[in-house]
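Take a look at this single chain, the form predicted on its own, given in structure tokens.
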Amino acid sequence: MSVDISNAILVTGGAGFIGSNFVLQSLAHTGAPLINLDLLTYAGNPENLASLQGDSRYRLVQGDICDSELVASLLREHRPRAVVHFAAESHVDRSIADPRAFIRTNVEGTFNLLQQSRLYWAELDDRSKNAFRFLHVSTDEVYGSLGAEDPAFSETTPYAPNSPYAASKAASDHLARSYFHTWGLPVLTTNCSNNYGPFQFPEKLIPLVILNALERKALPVYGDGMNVRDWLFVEDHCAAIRTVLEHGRIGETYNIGGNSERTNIDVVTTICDLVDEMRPQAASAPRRNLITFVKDRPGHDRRYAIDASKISQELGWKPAEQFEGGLRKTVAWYLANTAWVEGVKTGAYRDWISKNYSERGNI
């Protein structure tokens, strides 16, 4: 059955944890109809879009990225004005312990898509082809790592990617890049700094860190829990992606960041403080006494930061949430959401858990 193809968007990975919220985010604010095409790996969860159930502008197609027919004939069928990417694998531990699904799903997987939008772009008419853009979803992480005192990333700071995960999305950004200059192919790309928010798989530190208080379980930090990131909201990010979407100059990168640089161990404490705060046990230790210091990351990048000024003053976009608050809503979700939890913590997600920090230890 086809969704209405008026205005329709292409999303890939749309049941993941960034791409749900930009599903659920794009239909609240444009009605514009999506066509979701996810493989529904570990980190896809169909469940984070159940409210969309019987809606027609909705459409979720469970297929692989890397096959060609399947992704020409979704063009064919839904003829989409935009394809939003956010397939990808994520999680840099994981690229640590198998790097192939990284290259396979982020190189090949970037390559087949643009292939197949550029022979889909080359034959629209010319009213469509002006519209039609290509938006790739990448990270902050391709840049590197920084000093202490070095300036933030930039849309010209030179990649240096120090991590299978940061290398795949590097060369899957140059990938889009070549399109545009080889082909004209209108593609856009975000590189974003560390997401955080509602749907997030706990794999990554906040949830990881939220579910492991609730359940007065240790609270693994790499090293010396100095690392800094810069904090993203997700919803924010979601409206910086719509932003460029629709008025971004094709060709161009834009940096997405939320002003949020934090160490890990003060985000670690701070939601050991938010769920003694809202799921308080008198009893109890105060959960910052769970925090555990364990083996680092091989490779483990110092710092990012990332310099959104670009955006900023080209498409008057900034991130409406401060990271205290962004924090709180996000501790808040889970605390509320258990049936979620449940349902993303299987058997697998256990074995990962067990396998990736067991072997670290206590430092």
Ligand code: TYD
Second form
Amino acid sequence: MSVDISNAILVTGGAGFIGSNFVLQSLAHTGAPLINLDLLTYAGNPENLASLQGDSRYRLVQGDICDSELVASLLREHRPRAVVHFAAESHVDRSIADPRAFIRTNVEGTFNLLQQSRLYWAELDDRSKNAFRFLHVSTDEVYGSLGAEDPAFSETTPYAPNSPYAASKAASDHLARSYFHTWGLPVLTTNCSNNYGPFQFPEKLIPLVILNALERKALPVYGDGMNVRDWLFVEDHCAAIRTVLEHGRIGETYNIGGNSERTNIDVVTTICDLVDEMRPQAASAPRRNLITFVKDRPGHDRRYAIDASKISQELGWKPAEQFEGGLRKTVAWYLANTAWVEGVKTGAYRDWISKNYSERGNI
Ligand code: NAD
Ligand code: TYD
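Now the other one: the form predicted in complex with the named molecule, given that the block above is the form predicted on its own.
So here's everything in the complex, that chain up top.
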């Protein structure tokens, strides 16, 4: 017996930074139901989605993407038209401190989702088979590191992951590719540059520096501060994912980037100036004085840059936000949302900060 799909979407990792922005944006734009499968690790925060309380279109299921029975039963129950897969261990420094969870969630978890999706998809009627999508959310870090003069990463740049995080994401990308080529599962893959914006856990550079600057704590910059990242406002990333989901060609990968390459030291000084402007303290020294160079990350990739011409030419997507405007909005959001900020500074968060930075010295 063949079955047809509903208009629901199964999102994984929807309580994390990008996933929660995606859930909020999707529900604001469509009436389609959304099921969020999230283990609620240290990085998953249901408070990000508190505004959806009582919204019958949204359901949170606390569970593991590695749990094959759970994934199979959610697919059977909701018959989603798409799986949008964000769930991952996502922090490079944690992958250096302890890589095991990265292999489990990013590799095994993605494998399990692909496998259960394939079994579900095989039972669909032809119309539903054609309409179904599995969208795998990945990173530009799979491409390795660029020199100052190298051209930006394109979809044909060879994979050269350098951290356990990047290697686990590269493995998951290859698995996604194989499910399209071997079985025809309608897979789409997106490789995006560094995101910033509301709801980002303050272990990552931008929110960490905003919160430390507010409290006048040291602002840790790894190495010489000249590493370059290509920053994209998270809402632009979510809009790109929605575009690829609706219009992307199956089996293809799409690079997504902000066209905003900045050195880390540039990013940190800009945040200092924004916090000085928004929280002026007449008698105090400029927050730039808090910048502290600390021991570098081992294997620290020097530069990432994305060539996003494929998604722009094929699908018409472009980032709406410039880096300086997006950063201003982001600083303002962290200043305004004090309850959210206090809620994420748990004991586990403090333990990580103390572990990561005490080993680096100087702060
Ligand atoms: P995040 O760390 O903020 O959130 C990850 C979410 O996944 C959390 O809600 C967590 O609870 C959940 N999760 C972890 N393990 C799970 C498991 N086994 N089962 C179910 N849920 C689990 O991550 P993020 O920054 O929002 O990144 C989301 C995705 O986007 C990741 O796949 C990441 O590789 C990719 N990405 C991130 C960036 C970035 O700059 N943050 C850039 C490009 C791509
Ligand atoms: P991060 O936000 O961890 O993202 P990624 O490593 O995935 O690019 O780091 C962004 C850049 O900032 C990266 O070059 C490492 C650097 N960095 C610091 O200099 N200090 C810090 O405390 C952190 C967390 C990152």
